[in-house]
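This document opens with one chain alone, in structure tokens, the form predicted alone.
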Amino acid sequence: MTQFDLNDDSLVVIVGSGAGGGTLANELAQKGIKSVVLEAGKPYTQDDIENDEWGMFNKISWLDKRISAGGWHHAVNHPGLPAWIVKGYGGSTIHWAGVALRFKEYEFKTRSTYGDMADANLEDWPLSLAELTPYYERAELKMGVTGKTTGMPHLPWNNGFRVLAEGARRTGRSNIASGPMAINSVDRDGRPACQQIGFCMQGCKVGAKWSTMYTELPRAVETGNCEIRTDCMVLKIEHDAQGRASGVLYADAAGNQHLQKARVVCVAGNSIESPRLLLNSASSLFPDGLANSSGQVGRNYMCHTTAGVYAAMPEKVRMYRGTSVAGIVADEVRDDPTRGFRGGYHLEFLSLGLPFLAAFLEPGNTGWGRRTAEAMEQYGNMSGVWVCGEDMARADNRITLHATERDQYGLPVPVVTKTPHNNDHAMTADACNVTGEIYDAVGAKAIYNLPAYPASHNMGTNRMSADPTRGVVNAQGQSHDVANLFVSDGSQFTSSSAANPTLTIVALAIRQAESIAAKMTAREI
């Protein structure tokens, strides 16, 4: 692998290499544009793929301390588990669904669609469908996404999704599909087609399902234009006396610490650790956190609304064969004020493995009681769907700085304080009614309603805006404040829609190194 020194000042910094940030690698590598990608966690490869749900979790989830807060019941059954991301090489892309989901419209323009919404801080985004959509269909080329775009097939159903299927087309439903997903189901781009192994939302271990681990960063790499560093902490980001991104200061894993000099730095670190970043880079240009002259850096955190809903059948459905999320029901993606809530939510299919649904049916008792027990007894029988609905931004749902704690790095603990919306807790409710109708529908002979557990879709705290008094980053993921300094992940959303983020995530960071090239031939970064 190529490696770049220190002092050169003429790289593209990308903290992070999980779908926003390496994929970013890879467009700019293949450009011919030098990059320097710092990622916190270990390098790992498909042979640390293990179908086994908690030993996937100890072995590549992000657990430095975190704390939860707020009025979300993770401050009280997850407080130090705000969000179940990953450390590690190819980030998140390792541990994700691969539910490859575009928005709507309306989803785009919020502020301007649902209008003055007490409690909520909601923003149109810069963009529009219609200019994301070219950006979208490559990102489905890139990654493999069945459908239309690529051609593949959708992948097969799996019972647990048969069941829920038809209890949707008896309920009168009838957008019902195996897909969208970045998963192939035909050999396509060096990757095998989907063994339906199971047990895989922490990991494939055929290479079926995208990942930045083994196709985008790789690929970088191969161009000689990408170096990769593991087990790099980035601590902050310098500037210099005019107030531009200068370098990034990190911490490799002996502890030692090295300042990467930069041309442009783009940060890729998830919607916790991306915030936390600009505001532990303060500084007395920068007395707020760097980027945050509107004061928006860490605020509207979003995570989906969300909850799960299981349903034991009269006979066997054995709903771990097959792909974990096998299917998803569409037709509440809508806005349709009349329910009492704005925005929709999708239905995806998602088998838990036993000891997940153990651990997730009852939070705080985790696998224990004779409620616990009766449903496991019942976990062969069962189908189960997971929520996936618009979450409405909050000032107040935000990431900041402990006072007092620190990490093994010196660093503040990030908080994570959340407190859902209203219009979250009217759209849960509908979410839960529906799916049990659904169920019911089918002969459902018991239905158990989980709480959301810790999420993996992050979203917001640097979000985009066109007035720089009320968002971070431009529609390129550009700084207000600091010209060289781009937000490259999820972080940058303006709202969080129904969809699942990485699609999203991946068109926004083609489209973004689009932008850099451009920027950097015209010498204005």
The other form holds:
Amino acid sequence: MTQFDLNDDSLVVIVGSGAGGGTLANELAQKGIKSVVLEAGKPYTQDDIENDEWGMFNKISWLDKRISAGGWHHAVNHPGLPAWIVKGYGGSTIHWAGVALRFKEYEFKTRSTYGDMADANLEDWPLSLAELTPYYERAELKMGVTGKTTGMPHLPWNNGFRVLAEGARRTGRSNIASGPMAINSVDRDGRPACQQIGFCMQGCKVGAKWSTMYTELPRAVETGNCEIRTDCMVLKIEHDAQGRASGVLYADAAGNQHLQKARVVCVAGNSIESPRLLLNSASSLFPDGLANSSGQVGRNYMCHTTAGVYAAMPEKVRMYRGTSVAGIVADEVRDDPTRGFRGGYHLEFLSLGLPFLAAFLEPGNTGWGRRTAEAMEQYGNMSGVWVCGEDMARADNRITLHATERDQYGLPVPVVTKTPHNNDHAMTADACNVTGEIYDAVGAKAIYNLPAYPASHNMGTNRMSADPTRGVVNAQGQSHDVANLFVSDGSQFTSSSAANPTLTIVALAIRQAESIAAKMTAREI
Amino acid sequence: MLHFLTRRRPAPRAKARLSRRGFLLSSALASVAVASLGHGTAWAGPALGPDAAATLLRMTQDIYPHPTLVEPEHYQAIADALMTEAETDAEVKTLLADGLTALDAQATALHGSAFAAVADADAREALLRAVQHGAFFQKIRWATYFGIYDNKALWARFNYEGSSWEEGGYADRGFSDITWVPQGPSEADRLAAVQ
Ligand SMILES: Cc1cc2nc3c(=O)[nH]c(=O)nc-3n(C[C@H](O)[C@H](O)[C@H](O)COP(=O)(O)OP(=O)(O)OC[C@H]3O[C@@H](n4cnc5c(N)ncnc54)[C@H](O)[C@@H]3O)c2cc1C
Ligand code: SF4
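Show the form predicted together with the partner chain, please, the one above being the form predicted alone.
Expanding to the full complex; the earlier chain stays at the top.
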């Protein structure tokens, strides 16, 4: 691997090696632009991947101190684990399930579509579906997403999804498919077809599922234009007297601090760490945090309106056999105010293994006793859904820095405050009812509704807006305040949509790489 | 907010609102029991008395009761591991000793016998619900959780098969083998759908 000098100030420095950072690094590298990726986590490989839920959770999760606050149930049930994301080479693309959905047109325009919703802080993206479509296509080709762009068929249907699909069909639904998934259904791009192992969310042992771990990152390194430093936690972004980003301060595995100089800095640490880093980079020139003249850094935290619904069927299902998200029912993805809420939701089949289902069936102190045990005895007959619905931006749902608590790096601990909007409550209730009807239609004997899991989709905390007073970055993810500072992950999302975020993160990173290259050539940055 | 709810058709969906207090779901949680699960020789050490051993065993059986699926020795192994931990860790010893003593005292006050001798399962559950938010109960609860649901030796009884990559996944091993719902689309259909 090429090694760059700490004093080399011609480099793009990328914070984080996940969906956003990993993609950006490879896109830049392919254009001949040199970068250093600083990744806080360890250098995992596919040999580290186990088919073991707690084993993998303990091995690769981000378990540095965090605090849940606000009115969501995590403040009570998961006080130290607001989000489930990865700290490691490849970021959360190790754990992700591979659902690769595009936004709908109205989902880019929530403020104009939904109006000035009370208690919300909606905003339109400075981007349209038409503008992003070519980048969605490139993202689908890059990641290997089943569907028309690649021509790869969707995956075969497993038992658990067939139960859901049949219920959906019997209740008059028709938008039922086993994709789009960023999982090979045929051998493609040097990676094999899915073997239906069933532990997608513990990492794909064979590499059928896209992850930056074994695609973007090694490909970026191969060009000689990219150096990836693992076990390197970025503590602060430094700036010069003119207020331009000049480098980043980071701690290596031994705790030694280094300053890596930079021409451009791109932040892709996922939506809790990215705003936290900007807030931690406050200075006399930027007293409220770097790039925060709008006051929106850390605000508008979104993580999808969600619930789990598990149905015990009269006969065997063995839902864990095969792809974890084996299919999607998309009939409810529409904005229909007569339902009593704005925006829509996907019903995504999701199998959990026995350990996770037992932990999340009823999270918190009370999830034990005969009713839990009886439910778990029906595990082999269960099919289940994860609801992925639009979550409304609220200014006070936000990441802040704790006044006194510090993590192992000496940095203030992030406090993740979220209180669901009433729209979220109405949508969750509808989604649970609809899913219940679907499973009833195939003869469910019992149905279990689960509250949200620790957030795996995190968005919105450095949002885009054409208006520098209402958002942190512009349509290229470039800071309104600091021209050579970019946000390259889901924190730039203006709205959450009903789509899982990663395809959009990757599409934006491809687009951003073009923009950075053009601006570097034009010497704008 | 929606919480756990169980229903049978055609009962309406009643929401169970449950109060709960903080428990940190973290790596600490995940490693609570797995590491310390020993194998089940009946405990006879000095840390806690024999009454404590009986109370502890009954507790594990009441926390995740699987009377027909899980044999007593698996619960015994969980209780033994906790006892062993108490022998080497003074804090755990105090936590368990105080908690078990208090539980037996409360059982005696309400039902006239130590916890393990209270015959009515509902009465025992009520005694445990009253202490469920405390560290004593949650220590035993999570040890039992890991001893039952994260115990590979027991997975097959719950119809869970665990790690599959060594066997080539389920591609040729029944990932779509049920016959009581229709088959999914054929490969040709799936291919046609994306053309
Ligand atoms: C279990 C699970 C299932 C999921 N399933 C899906 C799915 O099916 N579809 C979908 O679209 N999305 C899914 N997601 C979400 C998806 O993984 C994320 O949206 C995506 O990976 C986010 O990309 P990112 O670049 O923002 O952050 P990540 O991929 O999380 O990468 C961020 C990286 O930055 C590093 N980092 C953070 N701060 C610093 C710092 N200060 N210094 C150095 N490094 C730092 C972290 O260690 C991490 O490796 C899932 C997530 C999980 C956990
Ligand atoms: S089911 Fe397919 S994608 Fe998921 S882990 Fe297995 S091989 Fe990988």
